[in-house]
Amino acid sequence: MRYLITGGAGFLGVALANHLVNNGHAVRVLDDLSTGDPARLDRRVLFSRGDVRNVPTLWTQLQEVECVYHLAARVAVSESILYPQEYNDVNVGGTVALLAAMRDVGVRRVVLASSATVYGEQPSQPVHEALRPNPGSPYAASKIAAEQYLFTLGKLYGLEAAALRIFNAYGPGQRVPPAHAPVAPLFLKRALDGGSLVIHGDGRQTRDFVYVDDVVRGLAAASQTEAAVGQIINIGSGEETSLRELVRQIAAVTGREPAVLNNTSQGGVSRLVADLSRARQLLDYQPRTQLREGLRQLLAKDPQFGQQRAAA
């Protein structure tokens, strides 16, 4: 198949887009480079600078495509409550454009990169599409936005229209940024730099951690097969993991013990854990990479990594 990957030098973008290639698929990229690196990218992957909002740009790359994922997006939940307007008009205003520019082409099949955020506070767990999503941020917000658009624009348009959940994706070349870094790989270098490990509340809070190949085999499923069309879908590991167990298993991996300082703010809410029926039903997903296994993995090919382990 030809496929756009909007945001595709991210890091789910770009393991997406390597992963299609190397399948023998044709592959183009459209991102900002806000947070991409394009260095990455398989050399097979056709890449573009631009901004999805910007519909001319749209009509360029959709010509020929089959089939959009539409990964482009502010992922910060934090920098959400401060720039509220800048991740509504990325998020939704991206989402609007994007399908606006498919009808305008031709192309009739999207997979939306959605987030279990969305959720919010439930009151049980495991979490599953059919639950009226709460949520707690801006970013949350957006994407219950964009979701909406896709499936309204999507009927009005004759869109085969997806929506995947993604869970707290982690694994190699993610980026660990000053501020708002996804907590996994910042726990890992934290340990390796002799650093401590900010948690904030006191650590039983749990949240689902899912390895980036696991990502990457749903989202490509959700393009192949008709039963996802119409549907939001959760991509996660099925394994509710506390922050203090996160701390447990990297301590595993890395052979240290890291110092841990409690945060007395607010450390999210209180559980998230994905129910996998409605993937498993639709998608033969399986989640393969447990998290040890997955941070065992995270430290082995990670560049970044790598380079902290050769200085302890």
Ligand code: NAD
Given for the second form:
Amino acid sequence: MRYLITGGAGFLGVALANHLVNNGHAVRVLDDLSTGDPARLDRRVLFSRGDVRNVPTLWTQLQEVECVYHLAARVAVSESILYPQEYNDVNVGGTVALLAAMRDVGVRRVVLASSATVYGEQPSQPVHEALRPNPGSPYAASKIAAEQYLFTLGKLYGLEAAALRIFNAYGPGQRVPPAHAPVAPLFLKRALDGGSLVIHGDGRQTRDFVYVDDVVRGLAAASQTEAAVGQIINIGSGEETSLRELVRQIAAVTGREPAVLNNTSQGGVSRLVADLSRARQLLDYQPRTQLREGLRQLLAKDPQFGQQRAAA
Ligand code: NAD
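Alternative state: the form predicted in complex with the named molecule, after the form predicted on its own:
Once more the chain from above appears, this time first in line as the rest of the complex follows.
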């Protein structure tokens, strides 16, 4: 197949693009490099720098494409509270621009990278796709809006659309920016550099940490399976892990006991773990990498941690 991946120079995009070219597909990437880095893309991937909200750019990029993965987005929950308008512009506006350009060019298949944050606080776990979303941040709200546009415009324009609600992905290649960093690589970095680790809330809150290779297999299956069309599908590990447990696992793989500071500020939703029934049924999806092994691989394969280990 011929694919376009928006946001394909980011953490998940690079992993997906490289997986697809390794499996014989032709892949183009469109990314504005606001946070992405194309250096890790396989040479066979055709990279272009551009904004996903720019429809004429999309017209060019969509030529000859059979399926689009829409990953371009602003992705930090805490940052979205500071800049809701920007999150709306990119995450919602970018999705609408893409769908309109797909209609214009005649590209029919699209897979949206949505997020488990749309569930918010729920009365019971694990969360399944039929639950009513309860967004707790502009980021989560932007992802629900993107899903709604995907299926509304998808129906109107005759598109074959699927949305994957991805849980807390982690793995090699994930950035650890100075602010609003994702928790798994941030804690690993702190453990290695001997700094203290700040947990917001009491650390009993749970999340579903899913290794990047599992996410990539879910994404790949979603574009290649008829049954995914018109569906929202959870992609997670199905394992519920508290932040305290994450710290214990990181201590085990690094051999270092990080100092933990509890910050009394709000730590997000109290529990979040994926019900994977639909992913199993429709995509034959089965997560393969458990947290301990995923952290080991992150430590072994990501150069930013390799250098840190060597320096320690
Ligand atoms: P990322 O920040 O590494 O990747 C996003 C990419 O989009 C970056 O390369 C960035 O430069 C690009 N981008 C941002 N604005 C753009 C614009 N206007 N035009 C073109 N490119 C733009 O994030 P990621 O973790 O790889 O996430 C990829 C997608 O998966 C996002 O849509 C995110 O919301 C979703 N997702 C990720 C996770 C996770 O845990 N990583 C969980 C749920 C959903």
